[in-house]
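So this first bit is one chain, no partners, the form predicted alone, shown in C-alpha cells.
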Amino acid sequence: MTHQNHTPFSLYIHIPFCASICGYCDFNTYTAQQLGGGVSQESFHKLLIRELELVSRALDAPTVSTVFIGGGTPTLIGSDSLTQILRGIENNFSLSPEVEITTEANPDSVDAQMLAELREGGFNRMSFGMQSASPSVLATLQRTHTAGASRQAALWAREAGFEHVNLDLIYGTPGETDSDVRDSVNVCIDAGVDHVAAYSLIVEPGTAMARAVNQGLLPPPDDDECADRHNIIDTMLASAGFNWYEVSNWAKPGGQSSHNKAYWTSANWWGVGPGAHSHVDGRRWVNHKHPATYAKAMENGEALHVDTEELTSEQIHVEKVMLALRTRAGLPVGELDTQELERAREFALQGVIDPVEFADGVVRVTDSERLLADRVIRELLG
C-alpha cells in the first residue's frame, strides 16, 4: 500500500490491558486473567513496535501529526515501555515539528514520578479517565479510583510540564444528581486542565451495566436529564474560558486535541494493536481483536487485519457530513448536493443552522440546537 505524503496523518496505538473491567465499558480490553496464553503485558510493547515497522514499510513515509496511545489503560505497561513505543515511532516515521503525543491513563495508574518520566520521554499531552468526582457515581460505574485521584493526577501532570491535559467525564449515570455534575466540572476547572470531554452514558449491550438495567437493578439513563446536564457542563465550562469545538469536547484557547480533529475531518490514521481501526485514503480495516490472536498472527507473519472495506464516494460524503456537523467549525456549503443544500437553507430559516454563517458559506448547527445535531444530520442527508 502507498499513501500520498500529506498531512495530517495520525497514529493510534491500542494497549488492551486493564486492572479491572468497568461495568459500562465495551472497549477491547482484558484483565490479566482474561488474556490467556501467548501474550504478556511486560513484552507487549515489542509487538506494537514490530507493527509500526510494518506500517512504515507499507506507506510512503507520511509525516505523523498526532500520536494517541489509548486502551485499556496504557500506563499499566509502565513509562519505559510507553517511551520505547514512542522511540519506535520516531525510528520509523517523520514527526511534525508540532506533533501532538497523547497517552490515556486512569487516575490511579500513575504517580508524579511516572508522569515526569512520560514527559521527559516525549509525551506532551495526558488524558485521564476521571468520569466523575462523586464516590457513588464512580461506584455505579465500577471505577477503581477515588474521587480525589483525578484532580491529583492532573496537578501532577501540570507539575511534570504537561501543558495539555484532558479530563474525561461521563454524565447520566443512574443515581447521579445535578450537584454531582457541578462538583465534577468544578474539579476539572480547579485542576487547571485545558481540555474536558464529557459524554452521555450509553448502556452498551453485553456489559455488566446492561445486564443490571435489563434486570431492573438500575434505571436506564434519562434523555431529558442528560440534556440538562450537558447544558450545565457547557455553561460552567464556558464561564471558565472553555469553548466547545465538538458536541462533547471543550477546550481553552490552544487546548483543542489535534488527534480528535483528525478523526472528525476524515483524515488518515493507522491503528496499531489488537482491535485497532484504521482509515487510509478511503480504505478502512480493523486488526485481530484478541491480543493472543494478534500476537500469533504477528509471530507467523500473517495479516494482522480481519476486515477491510473500500468506502464508496457516497459513504465518504455521508461520514464527512455526519462528523463535520457535530463540530463548531461546521461544513463548507460546497460539500452539499442540491437537495441537501435546499434542506440546509430551510434549517437556516428555522434557526437550526446558523443563518449568518450559512450566508458566508458554512453549514453549522447553532449552539442552542447542537444536542439535536444527529437529528439535523439525518434529515439533511434525507
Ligand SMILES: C[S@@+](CC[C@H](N)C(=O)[O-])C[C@H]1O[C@@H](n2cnc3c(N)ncnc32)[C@H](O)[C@@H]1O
Contents of the next structure:
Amino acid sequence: MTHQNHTPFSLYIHIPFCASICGYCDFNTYTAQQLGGGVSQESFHKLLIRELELVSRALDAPTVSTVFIGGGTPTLIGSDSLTQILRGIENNFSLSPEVEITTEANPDSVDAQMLAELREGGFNRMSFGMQSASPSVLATLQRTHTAGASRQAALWAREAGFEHVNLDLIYGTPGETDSDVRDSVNVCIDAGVDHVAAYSLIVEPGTAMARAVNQGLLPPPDDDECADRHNIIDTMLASAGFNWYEVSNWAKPGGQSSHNKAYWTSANWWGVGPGAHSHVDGRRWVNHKHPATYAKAMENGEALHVDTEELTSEQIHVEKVMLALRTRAGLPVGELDTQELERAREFALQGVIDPVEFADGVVRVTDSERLLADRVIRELLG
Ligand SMILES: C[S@@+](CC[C@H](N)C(=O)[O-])C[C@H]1O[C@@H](n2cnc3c(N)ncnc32)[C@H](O)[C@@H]1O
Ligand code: SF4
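Having seen the form predicted alone, please provide the structure of the form predicted in complex with the ligand.
After this comes the whole thing, all chains and molecules, with the earlier chain placed first.
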C-alpha cells in the first residue's frame, strides 16, 4: 500500500500483558497464566519490531509525528524491551523533530530507575493509570496499587526529566463519594502533572464488574452522579490551570497530547501488535486479537490483519463530526452538509453551539453543554 499523503502519521504499539486483570477492564490483555503457550513476554518486542519493518515497507515513508505504546501494561516488558521498540521505529521511519513518544504504565510497575532509563531511551511522555485516590474505590476497581504509588510514579517521572506526564482517572465507581473525587484531583494537581484524562466508569459486558452488577452485588454507575463528578473535576482542574480540550481530557498550556489529537482529527495511524486497530487513508483494519494467533501469523509470514474495511465517504464524515465535536477545537463549519448546517444554526441560536465561534466558522459545543456532546452530535447528524 502506498500511503497517499503526508498528513500527520502516528504509530500505536500494543503490549497485551498485565500482572492481573482489573474487574472493569475489557482491553485486549492477558496475564501470564491466561496466555498459555506460544507467546513469550520476554521476546514479544521482537515480533512488534518485525511488524514495524513490514509497516515501513508497506508505506511510502511517512514521517512519524506521534508514538503511543499502550496496553495492557507496557512497562511489564521492561525499559530495555520498550527502548528496543523505539530503536525499531527509528530504524524504519523518520521521526518529526517534535515527535511525541508516550508509554502507558501502571503506577506499581515502575521505579525511579526504570523511568530514568525510559527517558534516556527517548520516551518524552508518561501516562499512568491512577484511577482514584480512594483505597476503597481502588479495591472495587481491583487495582493492585495505592494512590500514593500513583503520586510517587508521577514525581519520579518528572525527576527523570519527563516534562509531559498524564494521570488517568475513573469516576463513578460504585461506592465513590464526591470527596473521593476531590482527593483524586488534588493528588493529580499536587503531583505537578500537565495532563489528566478522566473517564466515567463504563461497565463493559463480559467483565467481572458486569457480572457483579448483574448479580446485584454492585450498583451500576449513576448518570447524574457521573455528571456532577465530571463538573467537580472540571472546576478543580480549571482553577489549577488545566483547560479541557476534549470531553475527557484536560491539559496545562503545552501539555495537550498530539497522539490524542491525531485520533480526534481522523489522522492516519497504524496499530502494531495483537488486536491493534489501524486507520490509514480511509481504510480501517484490526490485527489478530490473541497474542499467540498474532505470533503464529507472523512466524508463518501470513497477513496479520483481519476485518479490513474501506470507509464510505458517509462513514468518514460521521466519524469526523463525532470526534471533532467532543473537542474544544470543534469542527470547521465547511465540513457540514446543508441540512446539518441548518441544524447547527438552530443549536447556535439555542446556545448549545457557541454562537460567536459559529459566526467565525467553527462548530463547537459550548462548555456548559459539553457533557451532552454525544446527544448534540446525534441530533446534528440527523
Ligand atoms: C487500558 S488502560 C492501560 C493503562 C494501564 N494498564 C493502567 O491500567 O494503569 C487505559 C485507561 O483506560 C481507562 N479504562 C479502562 N477500562 C475502563 C472502563 N471500563 N471505564 C472507564 N475507563 C476505563 C483507565 O483509566 C485506564 O487507565
Ligand atoms: S486497566 Fe490497565 S492494568 Fe487493569 S487490566 Fe486493563 S490494561 Fe491491565
